[in-house]
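The chain that follows stands alone, in the form predicted on its own, written as structure tokens.
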Amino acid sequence: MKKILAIALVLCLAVGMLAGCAKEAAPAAEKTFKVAMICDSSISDGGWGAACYNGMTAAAESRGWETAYTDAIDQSAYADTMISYCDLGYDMIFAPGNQYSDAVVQVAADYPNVAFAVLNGSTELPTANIMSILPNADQIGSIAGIIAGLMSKTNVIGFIGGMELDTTKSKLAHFTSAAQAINPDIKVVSAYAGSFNDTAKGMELAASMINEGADVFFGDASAVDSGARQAIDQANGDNVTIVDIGQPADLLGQNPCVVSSVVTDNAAMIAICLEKVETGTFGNEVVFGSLENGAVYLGKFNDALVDADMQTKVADYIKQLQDGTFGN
């Protein structure tokens, strides 16, 4: 009987020790990663700022990250805003434009353990903790130019840029060349607003271009583009004869003048960056987006403004663009 009690006591002690070891070996709670976006326009601008914010939140949600943002900030506050997020323990800062590059380089040097992803960042920008996200600006401009070249009835098309960034200049150049490849008589009127959030300037520039005969518009200026669309809608009244090509999200239905959009899948490219942060492989890399990998594509058409025959022509030209035979 004593032997049985002794064995039972030993077993109880063993179970207790195992339970204690299990408690000690219990895994720590999984880390919750955090990403923040800074933006000089607004996340509710109906254009660039909104599309970039929505892309970030969609990517973060797909991977279980927390998000934060600060928008409508001046250039002088870029670095300080990023520093604030770094000090709060954010794992990645998302900067949606090449205009943030200098500030990113400055801050990234002081925060080597924080990742920085720059949309439209140059191929020379990446370092050990900086990556560029680079949609194909040439293809984006060309797709819009194809639509404009086919649709313009006045042979005058308009382009409004925010600032003279390399990517914006590339979009304008390829918008022009693609439109003129289809219709050599096309004239392009263009202007830069010197801002991404001045909607009044967008209205002013669009109204001026409409006076010059422009009947198809494309822009790369965030909230400025929203102002341009307001001016176009006002000029049209109830009869839409002047149209706009949106970007980088599918803006169909946002304004009566939107005929289609050139869409950039920011979420897919941002998600690649988030995954690399999680796996410790972030840095020294450019994430490209193009027609070929599906990160750049044509959005839906306004069927009331573009008939089936025109839509087929656009699709055929875009296939040539993807194949490398367009304009040859």
Contents of the next structure:
Amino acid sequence: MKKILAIALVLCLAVGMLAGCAKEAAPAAEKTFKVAMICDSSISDGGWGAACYNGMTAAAESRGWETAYTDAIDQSAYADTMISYCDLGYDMIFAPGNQYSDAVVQVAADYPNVAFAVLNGSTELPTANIMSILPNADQIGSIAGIIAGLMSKTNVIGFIGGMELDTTKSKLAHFTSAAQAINPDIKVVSAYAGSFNDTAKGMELAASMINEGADVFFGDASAVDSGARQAIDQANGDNVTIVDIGQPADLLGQNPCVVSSVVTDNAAMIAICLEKVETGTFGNEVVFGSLENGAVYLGKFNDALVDADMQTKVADYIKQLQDGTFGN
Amino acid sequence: MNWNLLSEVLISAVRMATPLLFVALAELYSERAGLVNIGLDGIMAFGSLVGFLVCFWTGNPFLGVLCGALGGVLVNMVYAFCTVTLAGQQIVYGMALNIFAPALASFIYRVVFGVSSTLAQATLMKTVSIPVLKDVPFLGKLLFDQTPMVYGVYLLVIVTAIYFNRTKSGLNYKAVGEYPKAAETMGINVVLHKYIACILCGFLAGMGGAYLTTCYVNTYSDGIVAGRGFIALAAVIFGRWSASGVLLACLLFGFFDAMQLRLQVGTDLIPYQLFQMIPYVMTLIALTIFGSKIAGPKSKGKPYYREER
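Instead of the form predicted on its own shown above, give the structure for the form predicted in complex with its partner chain, please.
All chains and molecules follow, beginning with the one already shown.
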């Protein structure tokens, strides 16, 4: 009985290998490229994960790629998940965050023919098959800081981070400096939830910041931000006095407290990577996203909360930021 | 420390301790019948999803909590069948629940809502304040201006304490966890008690999960449970398998967690990781100081074979 089973298995293997050969022999012109994304938070978290996933699908659609994703995975599963996609023959792995860098470096070394794109990856990260996609975190933080500096009436503004990533730290630093450049009396209260999923913790953090007097919020923590917005809405009641600045998608309308968003156009930057994979020029490069090339921009305003005068002021400061004269 | 801040920390502590308390009581009922269930995180995750969905569809948080609890029972029946009827390893099946249930929950969420960046938001349970008493300064808002779930869980602590220490049925229940063979010879139906324990455990843990999405936050996201099941597990051990001990453990953890969040907001010179350790470090310290020789129900973790000699 065992022998029959063994023979059957061997046959299966042999057929599988033949099938594999047949596939490789197919003409290259018919090849459909495939990209996969891994994510530690959920892709329907109404924040970071969702924006990255939508960016990838939009980019893939524009270039006729197939997509796949694995979300809500632990740190221990980053590498394994990527290896599975590599083995499945995916052409590119999209890792939407700085926290995946180590795992990407580890896997990329073993799979030189697979391209890896790391969103918010550092400038030192790229190798022959790794590219960083780097939206300008300084500018993102500064834009939010400009809005916060102009809008805060209590002179206290709040920042909630998920984990202490390099990009999060520089967002916080520029959020602070930009707000203080506009209004030197501004005090920034900040805290980290230590998670991107613990919505309840975001709520508690925002509630305690509101107690400290914070009236403009900015966050960098996926689902935790959703919790913060809920706490802000609850504190506001019917009269919106405490507001939140969303990112990385345009979150206007999701919660009453959202005043505007700092939008990162992930799709455009991912599409550049896809194109490079197609043409075989992938690697050793950083795709920057900034105000200058339109990959970072200010989303729509909530007109009920921000009058036209204030909107013009924000636009002027952002123009200065782009020209490099802001804060001088 | 001013009074306003202290009262705010305490209110937040109660808020954070409530889901823990539900789940810790769930584990208490399970372990008292000799079943160590480390699958609490999984049961909570499933309960939180079911609670959220029902609340989202019907707009009735109470129905959401009830269905979340029933969902918890359903998931825990897998554990019950494997550990009681098949006498399998409790840790293994508990862990299996932790892997299976959250994945099932996120699968169902994805099927229902698809992949969208818009966030589904449901109605939250309203607080019910008790007239007159809620105006008592300081304590009023803390004790008498909460959701019915909070009152319910404290009532449950009292009921549990009385049941285990003052009733015959409670003593029978504990006997099942201490020495099931002796209990069986005295005419106690051990298997039935173990199943009841699993139903109670699933119900309460599911309820704790549903509390997160119907009373606490108005959205569901994967990983919303964030390890609370394991904290509750620790709270049962820390609370020495008694209802009052469990209450104390959960409140203590909730208090230090609420405090660390406030401390983080107050300072920016000290690394935040240090603050995040506080609840865990304090729990460890308390465990060492108040540690006693009570080791919990004698037969916990051991499968019960009825016909074995």
